[in-house]
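Only one chain is given next, in structure tokens, and it is the form predicted alone.
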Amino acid sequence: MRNSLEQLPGLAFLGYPEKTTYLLEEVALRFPAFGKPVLYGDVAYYPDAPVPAFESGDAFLPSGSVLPLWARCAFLKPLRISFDSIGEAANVLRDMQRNWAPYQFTQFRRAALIQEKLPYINLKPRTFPYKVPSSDMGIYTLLDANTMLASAATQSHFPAGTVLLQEDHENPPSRAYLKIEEALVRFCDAFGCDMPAEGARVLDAGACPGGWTWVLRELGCDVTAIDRAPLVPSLMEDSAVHFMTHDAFTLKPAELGRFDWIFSDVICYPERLFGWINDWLESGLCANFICTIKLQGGTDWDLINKFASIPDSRVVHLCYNKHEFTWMHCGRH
């Protein structure tokens, strides 16, 4: 059997780990033109789904196009590629484009046997910061021993959608602080901006036990951060942390002033969080957000898209994020 490529209809769509049946429920719920699925693992690919358009070549799609936020990487042209061997199924990849990342269900072994041999790409725990090089990224699965689904073109720079960092299990004040590093590598990465630098004044509301202030002191930042109940006392000690016991939603944008960033993690629903952003915005006060929006129940999409319609805003879902999204907005480019 001669290796063969056939470009297939529609788009796949890669889920989160355990979360596919949330992917599965936003399609049916807001793409419904898509049709039903064909699943292979946590890979969902609609032959029915209409193709987005984009420049030849362009691995990524034009502002303003919309793909499932429970996805975590799209097949954007998605191929089959039937192969007979280990190296011949590397070299197809490898005459389309230099980088790939791999997703598998099945066949593991025979994958990273093929991942061998293609291009260097890291797939390893990053440690924080770091920035993502802006180059095309492929996605590829193997359906069986001699058969893959693989699209060069995809939406991430990610290998596979994917960012995966380097944990520390001894200083940080809780887990919550992964979500705020992804986010800001995530941030960085669809602005093209730089991180909150040394001498920045940022505002972490919700910010007990101080994950992501914690996270936000190792940048070299000056903290305001607000909750009822105190941080860490290495927190509470550090004298770049003003703490003030309060309700940060409570709180008018002129009795803080002017932050260059606002973080917040804040439980409560997203209507209220939708509020208190447009304070903000409408003050001026602030050009820079990321903030996590817990859904509650289920999912109100008409106001998760008012979030994702502000203008040099995003509506993301991070590999550290549970049951809720993440809203990014940069004021400055």
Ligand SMILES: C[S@@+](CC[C@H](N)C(=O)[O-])C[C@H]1O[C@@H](n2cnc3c(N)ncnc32)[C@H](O)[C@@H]1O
Given for the second form:
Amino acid sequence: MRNSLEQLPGLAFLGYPEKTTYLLEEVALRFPAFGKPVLYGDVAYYPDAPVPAFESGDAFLPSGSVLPLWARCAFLKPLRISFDSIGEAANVLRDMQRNWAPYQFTQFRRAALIQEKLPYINLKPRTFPYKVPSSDMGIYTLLDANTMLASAATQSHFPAGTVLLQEDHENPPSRAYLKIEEALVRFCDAFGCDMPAEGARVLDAGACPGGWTWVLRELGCDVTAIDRAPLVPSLMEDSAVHFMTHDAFTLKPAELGRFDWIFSDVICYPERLFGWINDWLESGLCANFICTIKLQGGTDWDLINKFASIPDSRVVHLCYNKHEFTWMHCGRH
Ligand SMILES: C[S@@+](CC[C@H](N)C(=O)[O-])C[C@H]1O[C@@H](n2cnc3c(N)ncnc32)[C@H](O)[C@@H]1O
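The structure above corresponds to the form predicted alone; please give the structure of the form predicted together with the named molecule next.
To see the whole picture, the full complex is given below, headed by that same chain.
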């Protein structure tokens, strides 16, 4: 058998581990024209999905709602590739472009051998902070020993849309630190900007016990942290952490003053967060925002679209998000 490439109609999406049902529900609700999917592990292939709207390869079109948020990675131009040998599979991919990331639900050993023959990409947990090059990153998955589903075009510079971080089990006060680390890595990739600078003045709303404040201090920021409950003692004693026992939403921007970045991980109804960030945007007192949108029961997609429609904004689901999304806004390019 000689290798063969077949351009497939439609689109395929890789869901997040154990969260593929959210992807299927979202597509059924928000993208009914996509029709019924064919499932390959966590990959949902929609042969009837209309493709032209995705031609730009940009997941973050202004509405922010063009690709399903529960899709970790999108196969924007899916191909079915038939091949005889591992070497042949690697050659076909390499002939298309340099970077390819695997997602596997079967044929793990064979896929690992194909990956070894492809140009190196770093699939190991990364130490924060880090940057990925803004080069194209393809995705492939073996369907059986001689067939793969692949796409050179995806919406992400991250391998299989995944941010995998080296964990620190000793120092951070909570596991929430992984969320802000991933959000910052994605923010810098999406907007082409730098991490918060040493000495930057930042606000951390809903800061207890202090995972996000801890990351911001590691970056050298001057942190105003607000919560009803205190942070861990090491952060409360840090002279660059200014803690306020308060409801973050009842403090007016003018009372708090100018910040370089605003972060919020407050557990609240998304409507409340939306009102609060609009107050801050109108005040003009901060340019950069990263805020968790906690989902309560069913998702209010109209409201999620409103977050995404704020100019220079993205709504994303992070690998380290649970039942929540993250809104990012970069007002300074
Ligand atoms: C998910 S936890 C934050 C975890 C934190 N980001 C970390 O890294 O450790 C949510 C926090 O929001 C706080 N919170 C809830 N409503 C709030 C409000 N209106 N103002 C300030 N904090 C609030 C809670 O007390 C809780 O500590």
